[in-house]
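What follows is one chain in structure tokens, specifically the form predicted alone.
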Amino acid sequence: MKYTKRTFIYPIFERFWHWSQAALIITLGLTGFEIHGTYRLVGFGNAVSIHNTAAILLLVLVAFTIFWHFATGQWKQYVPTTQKLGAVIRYYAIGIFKHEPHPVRRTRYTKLNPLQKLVYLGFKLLIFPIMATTGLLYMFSNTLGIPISPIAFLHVLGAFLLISFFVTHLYIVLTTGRTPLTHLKPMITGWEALEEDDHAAPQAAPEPSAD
């Protein structure tokens, strides 16, 4: 017999984390399109000093963040994993559609599921070193005296990876819970009702207090 835990599952620098990264992205990337002509906010002069402080403050949470992953263990949370990888693309795919259950159980030591691995995994790797690297070139080429156009392209193939990832990610946890809020308010208050069954509940581990 299952039944619904609620559960600490996600402390407070992970949620300030989540969410100063959020806005800061949402940042740059108005601020981008604005330096790229796509329309006017704030002037371009306003778009470019704000863009580039809010690339400076990224770059701090995320070398605070990584930090945080390695002394706290959660770099385990993004290991991939082949195991029941086809049934979680399956479920996104068909069985959502056809209300069918989660192929795979969230826990406090597993918030992640198989696909939700390689995707953040992905973006951990591929789109923001792509975003980072190519930002600090294109803020220093004069200095360093190399060509922006290349630079520029890549910049941007990457700002739009990453709004992808971003409109993807907002669809999904609005949209595959019971309702709007429910994936959305455990990154807000830390706790989440999660699945489990009578014959573990002796065995769970004790809940850490709130924050």
The other form holds:
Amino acid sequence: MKYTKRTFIYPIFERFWHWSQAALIITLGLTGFEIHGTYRLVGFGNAVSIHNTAAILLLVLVAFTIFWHFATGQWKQYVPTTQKLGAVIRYYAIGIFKHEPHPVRRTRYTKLNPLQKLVYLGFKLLIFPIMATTGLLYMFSNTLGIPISPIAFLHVLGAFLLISFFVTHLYIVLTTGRTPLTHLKPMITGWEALEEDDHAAPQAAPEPSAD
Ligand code: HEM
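Mind pulling up the form predicted together with protoporphyrin IX containing FE (HEM) next to the form predicted alone we just looked at?
Full complex below, order starting with the chain above.
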């Protein structure tokens, strides 16, 4: 028999870095494309100062977040696996539209399904490093005496990849739950109703810690 159990899944620091990273990336995206000349919002000069400040804040946040992932062992959530990867891709392409059950059950020990592990790891190891490296080279291109156009090209390319991730992420969060708030609320409150089998109850997770 299956039942749902309210489980503490996102500790406070994880929610803090998730939402501050989101706010900083939105700010960087909005000001970045003003710098690029796509539209006018706050004026070019302001866009540059806001972009530079948000970029430094993001780099500091990421440094703390990397430390947190290693200090708590949460980095293990992102170790990629091919097990059930095909089943999850098939589910999001076909199964979900036929109301089939999700092929992977979420627990506080495996918060991410194989597709999320791969995509989030790609974000951390590919997209973010591209943005940070090209952004810092852009910032110090005068001092370093390096040409700006290849750097700007890669920075904008990374920005497009990041925006594609962001749009897909939002779409999936808001449309695949029972209601649009189903997947959003746990990242605000820390608690999520997770499905469990009857026999899993005696080995239920220990009391949540505040780490
Ligand atoms: C991670 C740290 C980041 C750093 C250090 C950084 C740094 C910079 C710098 C120094 C500039 C040039 C500003 C100027 O003209 O003086 C710039 C431009 C830009 N940034 Fe970033 N940035 C970062 C993240 C982001 C993110 C996350 C996005 C998008 C979501 C973004 C999008 C852009 C865009 C579109 C431009 C305009 C490029 C052009 O057309 O030349 N940046 N960034």
